[in-house]
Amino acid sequence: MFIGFSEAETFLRNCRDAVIITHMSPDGDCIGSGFGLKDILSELGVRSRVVCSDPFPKRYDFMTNTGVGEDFEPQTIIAVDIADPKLMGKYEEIYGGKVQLCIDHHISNKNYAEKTLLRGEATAACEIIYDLAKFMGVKITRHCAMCLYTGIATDSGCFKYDCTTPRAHEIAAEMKRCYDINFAKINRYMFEVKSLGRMKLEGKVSELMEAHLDGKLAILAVTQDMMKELGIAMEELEGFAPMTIQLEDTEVGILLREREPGVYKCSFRSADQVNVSAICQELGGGGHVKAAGCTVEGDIDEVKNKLIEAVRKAL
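Take the sequence just shown and give its structure alone, in the form predicted on its own.
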């Protein structure tokens, strides 16, 4: 059931001992919304903890250093920034059919929770949580502000993607004005600081990028062997997907990351008119019109051929 802010406020004010689930391969928005919501629940006197199927990357330590939360038997299950319970990873089996509230901004949301606060036009889940906190009149702490700003900044590509709303700029301005957050430091760690292995991989991108369908599709594949050779972790590839639509005449770009042997996380980007969310839904995934994803299994050539055919149909 889809709900509005009023119903979400009633739910949060009456919940107890909440587990907040974030998606596997965690990014700035799911971590920011998870820990931002944890801070908001703390202001309401509600115990909560944040869980994720994968470890939180080190560069997000400034958000996660408050701790994931106390250990308790949960009475409330909340999901943030998760359109499909499959994205919960190992927590799908534990909590997948028990989610009472989902806060999300993906138009492909499966409506799997008892209550879903969905704003598909929002730049990030953190934008929704910020507006919800303001609606509720709950104090936003400096740590919470850092979390929510980070989610908005990362999901908007530092405010340069098409998904960036006027509201995202307004919230960022209010964060800087009212909460004394070091936005320059956050942006530097999110968008500029890189490991040596990551920089070496960036140098190889021009060699690795493949053009298909008369140049309308670009594919960049990174295998586990390549990651091991360069000494980089999968989460360090988070910013590579936009590179796939930098090629002239490219309409769709796909970044393939081998999550485990023969299992590829596929991140789609649309340069202009193509709805990549619709393509990914056909492949069992989903997301936004211009940024979406799915998981495909097989050897690398099989996976590429499957993706090429899916994009060919869409074009």
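On a predicted model such as this, the values are computed, not experimentally measured, just so you know. Shifts are known only where both forms have a C-alpha. Here, rigid core means the biggest group of C-alpha atoms that superpose within 1.5 Å across both forms. Positions refer to the first chain, counted from 1. Compared with the form predicted together with a further copy of the same chain:
- Checking H106, L201, Y149, S267 against the motion between the two forms, you find the hinge between the rigid parts at L201.
- Fitting C-alpha atoms of each rigid part between the two forms shows the smaller part swung round by 38° relative to the larger.
- Residues present in both forms were considered; between the two forms, the rigid-core fit shows Cα displacements of 2 Å or more across three or more consecutive positions only at 204-315.
Rather than the form predicted on its own that you just supplied, could I have the structure of the form predicted together with a further copy of the same chain?
No partner chains or extra molecules come along with it, only the chain itself.
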């Protein structure tokens, strides 16, 4: 059942001993939502514990440093930023069917919880939690504000992406007026820093970038031989697809990775207008309008030509 702020308030004011579930491969928004909501519950006198199927990465220490919470027998199950119980990882089995309140901003939410506070237009789950706390008149501590800011900044790409709402900017303005927080430091850790290994890997990979179709198509193709030569594993190339749409004239970018000899995993990104999901469907794959994928077989030149042809038709 979808609910509004008023019902969510009643629920939170009357719950006790709550487990707050965050999604696996945790990011700034689910960690910010989890630890931010824990702070809010604490203001209400409700003890809670944040759980995650994976460890929280070290760079999020400034949010998780208040501790995940005591070990108690939970009476209340809350999920934050989780559209589908599958994303709970190992907690799906324990809590997947028992979620009483879900707070989420994904329009794809499976409506799996008893009550769901869904705002599909929100930049981040943290934006909803901030507005809910304001609605309830609960004090938002400095730590809570840091958590909620981080979630909003994460999901908006530091206010860069399409999904950045006016409300996201308004909340950031309110926080900057009310709290002495080093926002620039948070942004640096979320958006700028990388490991030396990652920097060098990006360096190696960027030299492989190719421009086709008058620069409208960028291809980054990595064969198994190249991976061997550069000393990198296929998994290390996760997250490199967005790099393919960093070139100035590029409309479509494709990251090609040779999964097994002659079999290429193709990850498409669209810079703005082109529907790459449609292109990938033609090639037997699928996905979203701006991020999609497919698998193509052949030698590297055949595969590239096939992709170039498919993109040429779509442009």
